[in-house]
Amino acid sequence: MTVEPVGFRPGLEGVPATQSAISNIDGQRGVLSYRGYRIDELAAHSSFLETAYLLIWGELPDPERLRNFQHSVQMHRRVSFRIRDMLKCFPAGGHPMDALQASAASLGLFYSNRALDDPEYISGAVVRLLAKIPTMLAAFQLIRRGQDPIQPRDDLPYASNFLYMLTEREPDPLAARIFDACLVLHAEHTLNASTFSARVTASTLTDPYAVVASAVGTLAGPLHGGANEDVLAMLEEIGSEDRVEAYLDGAIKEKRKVMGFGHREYRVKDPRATILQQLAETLFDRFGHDQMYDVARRLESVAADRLGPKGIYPNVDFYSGLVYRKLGIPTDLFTPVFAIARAAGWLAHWKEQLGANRIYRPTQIYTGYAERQWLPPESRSSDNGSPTG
């Protein structure tokens, strides 16, 4: 049995390494707030934009400052028809979040001037990035199914602009408005794993490209993006409400994860699940209903009974794959918007990164070997754990 020594708390769990004021979780009472704004509040009344206005530049915009951003983000959107060339190179069978990681990463190619100490240059970024994401994410859909990619629209707002060069036809307000909430939703959630990477990456005073690059290549990893998708296929496996609780109870009885269940912050629902949830509804109500979502109600009501007591409740994957299938956005898809909503998020962290940094180098606890004696090639033992040829 290993001991862990004092001090040593594996994935930094609990360990501060930051002073944020750009979001909070309350996970006793389920409450998530941008700049001390509750999440409720500004999934119901702000749009996107707004709400990243809010977490990059720390309040919320008059009308003539909200006006000129969103000018600046709509004057924004193309990009270089270099960048579509590069797109039309990556292979069709490549994870869409991969194509956005590079495309992202190229960014800092037209856009190399790394003025950190200008604010005129950490303003461009920010609009370029917000504007240019969606687009190349759109882009590669297109172009990996064998079509050109959509220029985008400068008269339709953010939401209906991504989803009209998603699908190829303007979507219906209602949807373009549900859309737009979800990315409020997803924009920002305190220290996770793919901020953290970008405030290390931030804080050696790289470009922003590069800072968001490597926060998507983070937040493409399963255990952190794409369990929205994994849930899609849990219940798909269930099949129907009557076979909920066998499929339960199994997966406790075998320990195996119930995907949309748990999050180390929440000991109670997740408050984007709770409005995630009632987004679905308003979507089923309009454009059809989902079985799956019979399953996952019922899977939620009697995991309340084998899991509440453990703190073991719906995070915000357990629904959003819900609403995004019935938006027609595709499966592999789904992280991918996660991007393009929390690059909102990943840009306000940078940007406060900027304002107080310090390069990050934790310390470790070495476990290897002592001090050893090299030993020429024919004096060494056979046994000492190198791949074999």
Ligand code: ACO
The other form holds:
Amino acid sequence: MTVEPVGFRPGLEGVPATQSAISNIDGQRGVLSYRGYRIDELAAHSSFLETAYLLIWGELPDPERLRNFQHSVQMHRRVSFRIRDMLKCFPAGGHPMDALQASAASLGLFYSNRALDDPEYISGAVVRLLAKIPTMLAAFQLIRRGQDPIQPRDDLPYASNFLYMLTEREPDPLAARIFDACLVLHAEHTLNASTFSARVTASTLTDPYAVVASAVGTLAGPLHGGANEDVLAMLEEIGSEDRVEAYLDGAIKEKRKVMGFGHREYRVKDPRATILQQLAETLFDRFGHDQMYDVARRLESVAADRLGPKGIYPNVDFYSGLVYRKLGIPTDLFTPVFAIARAAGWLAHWKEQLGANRIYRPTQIYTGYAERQWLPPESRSSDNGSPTG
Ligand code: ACO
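Mind sharing the form predicted together with acetyl coenzyme *A? What's above is the form predicted on its own.
So here's everything in the complex, that chain up top.
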């Protein structure tokens, strides 16, 4: 089949690269929906596992299906001692996203019986990934602090169990509920960079562990999931409300991006940022205020005048770090926690991609040399651009 080339759009901006029924963004109105359900409704009423089921299987589960799904995920939380030993070999100073990417990929070694046309294989892989990613991440956290990882608790729901494995304390129910809502909010977001990466990898018909590992690697960058860490660093650097204007003016003048602001899809405030802000306030009311929240609110208000006219408003990362910090999650786990949630979306896209697969193979506009003749080293000029001159 001959395909006519279309015009070049850097970053594929505005170019449809797939058809998908999983989620939708109305960037003008600031509305995000999963399978037709608005994110604010899901964050208020649904759980992360129910939302994951919705994303992956297309419908909200009836009570029996939900119970079975929750039970399966609970039963697969433990990881092999070999994975724990592998995590012990990782440098303690390494970034947890790298540990997560490596451990997600390593699952492919343990479950190598790829059978992409077998529904049981698909559901087994979904359950395994959702169940084991939090365990592996919490294990890495304890190991790098010089401790032994603790086993998951079968009696705790998904979000509580993760916080328990991370902090070794059973979390307050409100904190666990808020963390679960954060997972709902981060579970899916149309064809962003990591999801695109997941779909490209899926399109080669490789295993789902490689799909998730490639998406984790993509999410790690500061222009994507990594921005939530940078937001807290930025707020700490600003330090107090009275320094916000000077910081913002400096950033705009020097053309530095203000972290946690801007989104390719939204021209208004990201609806997830609005909900996360409410969750942050609920947490602060219950567990004590965070002064950085005042800095964040002041920054949002000053930026509304200076960046708002360009359609640049807070995105999901702006308030999530403040919530995670209050929940006792270390800063460099913010993006891995994002990955725990987004695994649901990646798996939904994996399944959807398999349902109508065509390998991704875009074209390029070649900007290099026309044909050249090879010369032996002694005949080449010295200004050939090599690093040694
Ligand atoms: N601060 C200041 N100016 C900004 C910001 C920002 N955060 N974001 C965009 N702009 C400006 C750009 O400087 C540019 O201005 P110009 O036209 O005068 O040159 C204009 O807005 C368009 O910016 P682009 O970078 O082309 O917008 P794009 O849609 O490609 O970028 C992105 C989206 C990458 C998220 C960008 O807004 C950004 O880098 N934000 C900061 C990092 C961040 O918060 N990332 C998390 C995104 S959410 C997520 O991935 C989970």
